[in-house]
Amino acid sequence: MLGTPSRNRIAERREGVRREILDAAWSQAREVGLANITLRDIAREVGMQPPSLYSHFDSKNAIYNAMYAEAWLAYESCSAAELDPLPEHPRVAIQRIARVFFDFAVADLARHQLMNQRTIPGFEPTADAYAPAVRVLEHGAALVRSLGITDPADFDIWVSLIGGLIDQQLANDPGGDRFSRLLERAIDMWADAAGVPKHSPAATRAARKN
C-alpha cells in the first residue's frame, strides 16, 4: 500500500535482543543481588556468548544505566496513573503520594537499590538515564508545594522519612508490613510539624478508599 512506512526488521530484532538482555539482567539482580550480576550469566541466560553482548551494551555499567532509566520511567508511569486525580484534602493527598512511592519501592528490592541507593561501585547514570528521576522529583516537589508545603526543608524531611521507612521495611521485614503500617502515622506526625491542616478521621478513611 502506498504511503505505508516499511518496517525496519533489523532494528526490531536488535531492540528485541536488548530487551532480552535487560530482562536477564533484572532476573539476575533479583536472584543474586544487584552488584553480583555478571555479563557471563546474562549471556548464558539469553543464549549468546559474552563478547556478543558488547554489540548491544558496551559495558556492564551500560546495562545498569538502561535498567536505571527503565526503573524511573516505570515509576513515572505508575505515579501518573495512581496520582491523577489527587485526593482533595492536602494531608490525605500527601499521604497518598507517599504510599504510591512506598509500595512501588518495596515491591522490588533490586529496583529500589538501583533507583535510590549507591549500591554499584563506580556507577553513575548518564544524564539521559537520570532525566526521568529528575522529572519525578521535580513533579513531586511541585505537587507538595501546591498543597501548601513551601519550605524546601519540609520537603527534604518528607522524602527522607519515606525513604527511611522503605529501607526499614526491606531490611527488617521483607514481604511483611511492619513499617508499611507506620507510613500514614509517620506522615501525620510530619504533617503536624509542617502545619498541614488536619482532616477528620472519617473523612480521611473515606478519601483513602477513593
Second form
Number of protein chains: 2
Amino acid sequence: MLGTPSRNRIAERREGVRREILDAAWSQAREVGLANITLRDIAREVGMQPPSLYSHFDSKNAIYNAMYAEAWLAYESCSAAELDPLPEHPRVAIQRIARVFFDFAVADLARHQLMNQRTIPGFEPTADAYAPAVRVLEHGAALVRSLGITDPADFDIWVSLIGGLIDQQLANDPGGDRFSRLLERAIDMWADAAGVPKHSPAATRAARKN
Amino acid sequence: MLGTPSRNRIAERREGVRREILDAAWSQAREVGLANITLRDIAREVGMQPPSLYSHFDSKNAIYNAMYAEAWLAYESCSAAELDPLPEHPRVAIQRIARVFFDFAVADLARHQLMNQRTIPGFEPTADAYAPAVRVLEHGAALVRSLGITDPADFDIWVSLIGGLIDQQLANDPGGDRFSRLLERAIDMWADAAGVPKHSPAATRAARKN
DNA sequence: GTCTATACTGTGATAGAC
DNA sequence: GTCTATCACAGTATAGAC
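Mind giving me the form predicted in complex with the DNA, seeing as the form predicted alone was just shown?
Once more the chain from above appears, this time first in line as the rest of the complex follows.
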C-alpha cells in the first residue's frame, strides 16, 4: 500500500482542483464580466489545457451552476453571521435583514447577476444548486412572518422593493450610494404600510396592559 | 431620367430593408431570447446572406442599438397615448403612470431586457439611442414633481419600486399576475409616505378654504 | 451601392493517445 | 486525468461580381 495515495487523498486533490477552477472563474468574472468568461482563460489561470476542464465540469454551464450554489451558500452563512442575534425590535430587525441582503448584493456585481438575474443566456441552475436560494427565501419569509406580517403580499412587496433598489444602485450609480442611502427610508415606508410596530416590543407590551 | 429611381425611392427602399432586418431581429429575439439571436438567422429570415447585413448595420451591436432606440420610442408614444389626458387626481395619475410602464415592460420580455437590463454582454446604447430613454425618465420625473413630490429621493424610490415589481413578475411568475396584482397596493403605500393627497384636487381646494 | 463567396478568429465541446 | 487534435458554429472582414 506504500506509495498508493488513499481514496481520501485523491478526493481531496480532486476537490482542490475544483476549487482552483472555481476561484479562477470568479476572478475572471469580476475582471471581464460574468457573461464574458471563457474556458480558455479559466484554464490558463489554473494552468491547464482548456479541454482538461471537462474532467472536472461537464460544461461551462456546470461551472456557472457551481458558482451559483456557492454564491447562495455564501449568503446563507453571511446572513447567519450578521443576523444572529436578530434585533428584538421588529423595525430594526426588518431594516437589518434588508441591509445585509442589499450590501451583499451590491458588493459584487458578477455574483449578484448570477444569483438574482438571468443574465447568462442558456443557464438555469439545477435543483441542487437552487436549493440554498429557496432556503434563504423561505427563511426570510419566516422571519417576516415572525414579525407579525401575515399577508404574503407584503413579503412580495418587501422583496421587490429591496431588489428594485439593488438593481437601480448597480445599474445607475455603480460604486456610489444614491440608492443605498434610500434603503432605510424605503423599508420604513413599507413597514408603516405593513403595520410593523414603530415602538419596541417592551413598549408594545406596556401599551397592551392599558 | 426615365427608369432611374429618384433619391427618395432609393432611400425609401433602404429604409424598408432596415425595417425588415429589425423586424426579423425582434421576431428572433422573442423566439430564442434576446441574447441568442444570430446574424445568420436574421439574414435567413430576411432572405439574404449574413454578410449583407453589414451593408445596413455596422455590427450586431448596431442592430441592438437600433432596437434599443426603437423600444424606447415605442414606449414614448405608448405613454403619450395612454397618459393623455393625465387624470387630475394625483393618486390616480401616479397609479396610471406606474401601470402603463409596468404593463409595457411585462408585455415583452425581450424588449424589457433590452430597455431596462444590461443583459447583452458587450452592448451599450449610443448617446443617440439613449436619448429617448432619458427623455422618458425626465418626463416621468417632471410629472411626479407636478404632483407635488419635490424630493428626488421619492422619485428614485418610486422608480425602484416599479422596477422591482416588474423584475419579480418576469423572473418568478412569467405570464401570471402575482406581482402585477400588487402594483396598486405598492404604489399606494409609496403615495402615502410621499404625501400624495388622498382626495381629489377639488376636495383639496375645498379643504383649503377652511 | 448592394449582394455573394469565402475566409479569419475565437468560442464551447468532443475523440482518442498516453 | 491530462494532453493533442479537431469540430461546429459564432461574429466579423474583405474581395469581387452585378
